[in-house]
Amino acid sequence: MHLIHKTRVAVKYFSIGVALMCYSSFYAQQPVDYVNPMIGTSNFGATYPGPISPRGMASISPFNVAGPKNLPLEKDSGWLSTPYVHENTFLTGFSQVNLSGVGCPELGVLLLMPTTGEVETNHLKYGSTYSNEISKAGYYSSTIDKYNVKAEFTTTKRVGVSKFTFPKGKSNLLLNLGLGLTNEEGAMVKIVSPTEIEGVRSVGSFCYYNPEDAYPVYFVAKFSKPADDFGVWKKPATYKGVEAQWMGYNGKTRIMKNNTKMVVGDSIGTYFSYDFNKPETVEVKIGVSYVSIENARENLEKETQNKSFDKVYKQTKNEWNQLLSRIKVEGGSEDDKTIFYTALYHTLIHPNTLNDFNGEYPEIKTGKIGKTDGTRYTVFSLWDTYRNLHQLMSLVYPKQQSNMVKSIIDMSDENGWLPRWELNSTETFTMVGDPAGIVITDTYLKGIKDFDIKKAYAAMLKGADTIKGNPLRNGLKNYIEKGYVTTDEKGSVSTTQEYNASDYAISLLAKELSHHKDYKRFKKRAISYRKLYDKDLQLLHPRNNDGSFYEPFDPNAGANFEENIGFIEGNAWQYAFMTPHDIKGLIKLMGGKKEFTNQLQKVFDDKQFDMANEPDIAYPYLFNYIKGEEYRSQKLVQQLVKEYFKNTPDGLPGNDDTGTMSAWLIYSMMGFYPITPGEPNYTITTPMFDKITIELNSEYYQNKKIVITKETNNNDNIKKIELNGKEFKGYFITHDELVNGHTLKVIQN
């Protein structure tokens, strides 16, 4: 080849390379493009692959957990808390309101299902396999195999938008109000016209608690094409005896054609039928509300009127991208970015919006309708989220976090008590402890102060000091007098530790507000777990009412969510170090730094560490408290991320707990963690990206952004940390130092 030809070829390929670089830069993947909602749909992650807008009220999920074809992961065969399981194959519709990453069955109702041919109302008969699933942030589609129907879905904040492409011939859209994930029954439906349905479905009894607090979800459905034929079905209970002899419809489904009257029952639904002479598309918009049918209709009209499916999806995708872009990561693999941005996506689902477009929402307990100018949030799984999720919101989405705290305070006004595990304005009282005050303190001490702190502080004191009729703190009398909850109460050691954590938060806030007596009192109460310490075992040991240690005691009992004396969802090992506010005190109890390190390492060596649950979630970071042992934290965190978080349906270690596991991952990949709930501090480990840029909200923070970088040399251990170009001593950084700094650099050996 002649030299001149080589030069021309080089120039040609250089030009192509530049063009490709420009093209790839122009069309570079945005954070939203990395979201894979399939992550967590297996291994009991309890996420779903269907669309939701950020913090949305409406969400759509394929519902594949009903019927024997889905055994063993079928909703009535076990404790199944999700409308979709990746391994299952039999679809019975698409639910319009759902929960993500929770541990108990609830919602998963208003099932919309396309079919063809004659109308069939039995979900076990009209159900189908499905294929060609596509799942993105704000979008889901699949093919319903039995009917050759393409189903596509997107959402606004309060409206689910569906698009079905039918083949030529008779087609149907079924709205099943009997089937659902909830434990509750009962619905009302009315066909308003050949293009509109309105109704209500009863839901509630989360974790089988408080069935008397069942509540309604209202809906209005509008169809883009008028039905050629429509009707309502109702299947009554089966009666026996004399009455049954007269009931021609006993236990049989009644089809009420062209019915426009209100129909009430447990197993009811509607059908809209079409006779297409060519392939056709029908769009369905379903607005929901927890206040009224009128509000559901207004939500639908205000959010989706005159908007096509594609326009709604584009808006929702853009909203997701704006929020996800608050954190930009560079370096790492494509899978690293996918698990990171999917985790961030999962943290932006709950707490979610409760108020309607007009600001109205149902108050907790009172039965009244409240109104807000901001956002009234709901789904506060606080036993989980107080540990890391709300800290992440304060840092990256402080306006949302402010509204969450305002919602919590308003609930205490309405209910008389701060919430523990609130769901759609019902208090489920799931789990133990009094965690809301920790979230309030943590938020306030991070400089987010645009809420009524005096009212919040008074509510925190009420929960901490009221002995009689206190729904938040069982066993409080013994806790105050003895320093611990006794074995008379469920999970006595765990509960003591949870009260300690809450009391420590109260002490921090009391100090900030110059309530010096309260500060001293609650600081002392916060370390009372020490009275449960068993020097022989080097573990916390439940005590009886007479002060004796409970026997026989097996420190290993309680793993894998088994019930045991003393602990909630864990055992003595998984709670041994759940005292992040008093690690120095625990080191002393254990006999010094070496003994502390050995005992902590033993948790991991003996496989007692449970990545799938909250009590020990901060353990990998605790080696940072011992000088010279910090490398253990760096190594452990990276190992755990690699082992438990993947770009696959089973890519979560278990239940996402409304984003708590995802928040752990986000922090771990960014290289710092909020080690002590309530305290505005972080501990540092190795970032898993070359560069991380966190955008800050100017309403709350002076700096525009934080930039975290990593310099990698021969091995993974951290050699030096620099803040704003100057060496930073130690592995702990305050919130103020972080947000007021510009660059944090981690240099490895």
The other form holds:
There are 2 protein chains.
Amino acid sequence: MHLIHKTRVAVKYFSIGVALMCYSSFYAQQPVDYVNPMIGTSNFGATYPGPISPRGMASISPFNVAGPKNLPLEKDSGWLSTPYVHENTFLTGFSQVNLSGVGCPELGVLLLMPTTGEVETNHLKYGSTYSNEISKAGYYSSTIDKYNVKAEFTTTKRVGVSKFTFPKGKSNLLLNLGLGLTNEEGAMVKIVSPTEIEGVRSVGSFCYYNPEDAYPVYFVAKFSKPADDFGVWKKPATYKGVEAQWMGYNGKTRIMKNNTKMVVGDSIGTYFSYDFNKPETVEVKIGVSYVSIENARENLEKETQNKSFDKVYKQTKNEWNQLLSRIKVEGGSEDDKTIFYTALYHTLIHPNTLNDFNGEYPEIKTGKIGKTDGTRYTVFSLWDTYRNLHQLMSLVYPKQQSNMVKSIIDMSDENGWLPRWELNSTETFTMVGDPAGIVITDTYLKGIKDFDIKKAYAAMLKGADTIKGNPLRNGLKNYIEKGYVTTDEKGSVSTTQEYNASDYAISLLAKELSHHKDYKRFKKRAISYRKLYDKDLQLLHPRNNDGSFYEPFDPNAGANFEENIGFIEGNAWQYAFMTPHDIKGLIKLMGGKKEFTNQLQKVFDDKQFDMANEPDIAYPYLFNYIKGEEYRSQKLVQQLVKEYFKNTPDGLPGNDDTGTMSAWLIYSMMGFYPITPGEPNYTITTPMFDKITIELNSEYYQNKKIVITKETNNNDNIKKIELNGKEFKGYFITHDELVNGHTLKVIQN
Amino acid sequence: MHLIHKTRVAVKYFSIGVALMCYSSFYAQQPVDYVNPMIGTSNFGATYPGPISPRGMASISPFNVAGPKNLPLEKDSGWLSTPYVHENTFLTGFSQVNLSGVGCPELGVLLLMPTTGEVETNHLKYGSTYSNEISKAGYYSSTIDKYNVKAEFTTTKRVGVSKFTFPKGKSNLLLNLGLGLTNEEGAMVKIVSPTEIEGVRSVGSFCYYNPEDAYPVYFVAKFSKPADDFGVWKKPATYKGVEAQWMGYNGKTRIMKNNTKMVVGDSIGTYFSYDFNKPETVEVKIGVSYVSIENARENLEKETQNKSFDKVYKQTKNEWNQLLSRIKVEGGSEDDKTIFYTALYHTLIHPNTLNDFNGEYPEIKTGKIGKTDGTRYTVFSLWDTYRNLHQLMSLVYPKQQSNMVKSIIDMSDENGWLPRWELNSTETFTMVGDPAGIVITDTYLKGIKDFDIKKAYAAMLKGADTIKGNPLRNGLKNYIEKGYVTTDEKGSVSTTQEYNASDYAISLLAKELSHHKDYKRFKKRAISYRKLYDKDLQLLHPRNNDGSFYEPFDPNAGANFEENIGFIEGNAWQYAFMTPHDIKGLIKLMGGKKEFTNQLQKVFDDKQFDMANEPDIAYPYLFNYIKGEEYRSQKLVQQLVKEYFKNTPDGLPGNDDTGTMSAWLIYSMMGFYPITPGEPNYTITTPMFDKITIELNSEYYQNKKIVITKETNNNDNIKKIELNGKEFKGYFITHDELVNGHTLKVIQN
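Can you swap the form predicted on its own for the form predicted in complex with a further copy of the same chain?
First the chain shown before, then all remaining chains and molecules of the complex.
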């Protein structure tokens, strides 16, 4: 998904930054050392360079998207969805909760900022340039130029840990609760003592939807040194009307010294000031929670009690390394390893942990507080992630994937419906379709079954069959009766295709669960997109309510987010082949293998392929369906990786989409791809490392590992594939074959 | 004090209201039954008709000062300092914390409102007329016309208790946290369960001063019946800038159904909805605290647990009756008794309790939470109350007065300075002068000594002698050196007079404590106003820094709050005699008794006397200083009582000034008045009842009671006064003579 109104912006790299990155990665040895979180911080990748623990609730990002000095990529001047942009230079704090790789502004709040001298609360005045950025998995540091303060950051799962090295003299730590990336406003804060602050910040309205679901993030901040002086600031709204004449203070920022009472407002913050007679460090721990201040405090205490910054970082780094080491790659360049492990790192950020240390989490919609023994995950950008990210999780981190599916099922219990784009227990309803069932089916058919499949299946059917009051499937009546959503609805073709994909997953699961009638019914429903096929155009074409094709129709329209009848975030070309479960049917529709091949190649030749968005990201693999044309997939995938994925801030093709782009890269570099979401199958291309070892979780898989090797000869094309030393025919391999095999060897010509 | 920009407004009485009041008072027997809280709810009296317990923290007032239907007395259209105005008709809720008889808008928040039908959150739409008002001590009820809901209210000290009788059908209880009398904005709310809400509302900026001292009132609301449906509403600020185009919801009210998370905003509220299949009652208890939500909850639980509305009211009524019965009046009309006991009721509202049930209270300025075993009082409008209210408390409620003095001393401990106009542990610095010491001295010299007089004396000296950084006594250097504050400062004459009064009190206390040097020094300082006496005008005249009189000077200027060089809230006439401790000196200055008498009479003849403001309220008694002219005081006081104090909503001359006007009435009706603040003396006029019995507190006084009787003969003038059956010479009686006597008999000609 990329909701950004893309304006191409010249990316200015700072040579010192690049040099540093090269330096740090050159000597790296462990997988964790290959992570470069700067990748994706430009070109709308929407990742951030600051630390997070694996699937952490808390994260810290330098915040450099406010103020005219950051134009044009300034948060209030356009649609900007990230707290940090690499080419920006004006820093106004370090946000403590953030989303990675999303297309809409949200979170990016609780801005902690070190300053020196007199307290200044206006971010346009206290902001500063910065230098000496170091960005690693679980660690970020830079120097705040204006104040000569070194700022370092790490995290635990629910706590951001900051360390500031101040020069001698008056120093301040501001916690700005007004400024933020989110469009929501409003905060409450209370200074508990000279070492502790508690409060809440309103967030929500992701993608400018559902403001009524805006919600709070609760926090507790603890400081390693008691403030010599502290207070709250509040910039109230400007009062209009006759009384304004008596208000000398109208609209002006108030400094409330020593205030230890609750303060509420849209633009408030706290300052903790110190008077140091020598250079000193202050560590700040900020625990967060979506349940309560008490839980934020408990999270902080249980996760970081008595641990120094360095100890926390060491542990977090170790956690990352353990997870990243589940895949070991050998051969390839240092940059190849860097983009690979950074991508794996990006897939381990979202979905992230929602529950507190004590297991509590806000249920979706009920207003109740739930409790889990495992992990309640959140931030499910399912329209994106159903295509490949969850497939990667099932293979490499099946325990996590199982908990993600459990979280999805729990949501349907709470909410009455499966999620589409769930964010901190709110359903944002971003994008279209009903993708959760695809993830459930895909997981189950891969043998990960430790969840309530009956309940899940019932929820899938409810979403598929409820005509009235169905929040997931608009236009469902027409879809069921006519086979397609009509132009009465936005994005009618795309939506039909999404429903087809979901229905296909239902049919697969129905078969597995021996619901034969459902199996047949949904198998049939799953290919109804065919009714939208326009022979003349060899593309899908939106149909009106009366069955006629919508005219006039321009298959090229829909680039750059123009409003485009029939399609969501794309045009007819970018959706034409998005029927991964019925490619054989599509080949027939198109008139045969040659016509299919030509039309598919045309997408690339005419530059209709969009690497940055999900509908067509499986296209490069589709040549594998045509015998003799597989080399095109092998070449294309390698070309695309080379063109779009780099060890530079603009090294992602666009929004990472909570790891979907990164998952694409990982599979592509490993030489196989989950071609049909819901089906436990992969299609094979050329691995980009000499050897890839995937460690398997013994709780779910019999084998300990899969080893993929590549024998490189004269040319890139694959000559032969061997599974466990025996020749493997074709370019499609089932999940079972893969995980029960020991070695997969790809031999090039 | 009356800070209102007075615009005389025609007061339309509703005959039905008057009839009801007459009815209820005619059959009354007990003192509590004579209380008519409607008195003062018009003519800027700024009292409210809803219930409060004696010196309660919580109180409930119908709120009818918002919206164009209430023009001209609408809160945003002028300087309006009261949540209720009798002639207004459009009700938008019932506020749960209120100030009585003050001159600036503050509190008047936490608006509880019953409605029926669909939830409407806009007060301009949900507001209603009302009828059948019944207002008694501890009880108020009315019918909300639009919804046919009967609303009844009572209180405990820290809890507002409401009872709503709804018709069959859909009913709602709104808690509006946006609308309020205060000019502060911002609230946090959290629905804890279908029977409980907790939250906080920002208040402060009393008199549009010191916004940095804005503070929260915490609350917990409990409902007797669980809501069938509930939610929070929020009307966010309107977002400007480019993003507004994506915000379909920009600036629109959001209804957040089932929301149980913290919501923060300037304009928020909650609704609890019911679907009744027959008429039903719901009781709502709202506990408040200035310390924390936890304390608000504890206040609620400890004070009202399991008590029905009716039981709470019975207890509160009984508490009122006990206190009011300390003075028993016999004879006089029913209206006389009503205005008397209502005045006594009004003197028992402020200062009010600040500490929670557990003794905790917010300290002034420190940010700390203090704890008391007794009562921590707040709302000290000392510029007003030093003149007579505390004198009344010392006589009738000495235990309360002792705790008030202790509270004042504790404030100086916390704050470093004695209070001037303290409000919920903020120093508002409203008005001028340094009056706390006068109250302390007056109390101590009346034999109420169970507080730390040494500490108090030290604090008084600090205020009197600190030149630099003295927040109480601006212009002090000139005052000490020249004898007066110069025109460099606002209200230089008034301020000089206030300092004189305070210095006189210091001299009295110094004498009592045998600090002879201080005694002499302050006795001298106390008469420095004489240097401002202008022989030509026979008035006080502001002096410039060079010693010259300020010219041009108009002694009549300063009415209706015109800016007036030299004087605060008044003109030269209204301050000319405000030297109660040096009337003999003033007589000399004016050239003798005759000249003094003429000049004083001129104030009344020329209608310069302002019954509604404090500087001149002792004037009517000053004829007692001139032998043979005492009849003038006797007549004047009776005239003024008759003219300004009535059993009608406009039955107070203006702002009640937290009971100061009421205390004036009580003393005036009892036939004696504390003529010199700080001095334990009274001057005598004609009692307005046949018999007055004041019960004395045995902890402080030997006698059980004082009985004052009047023997009415041919004419009103006093012929003779007898103390304990023996003739008493003169018109001045000491506090000791009074409290140690048994009977005071006033015999008319």
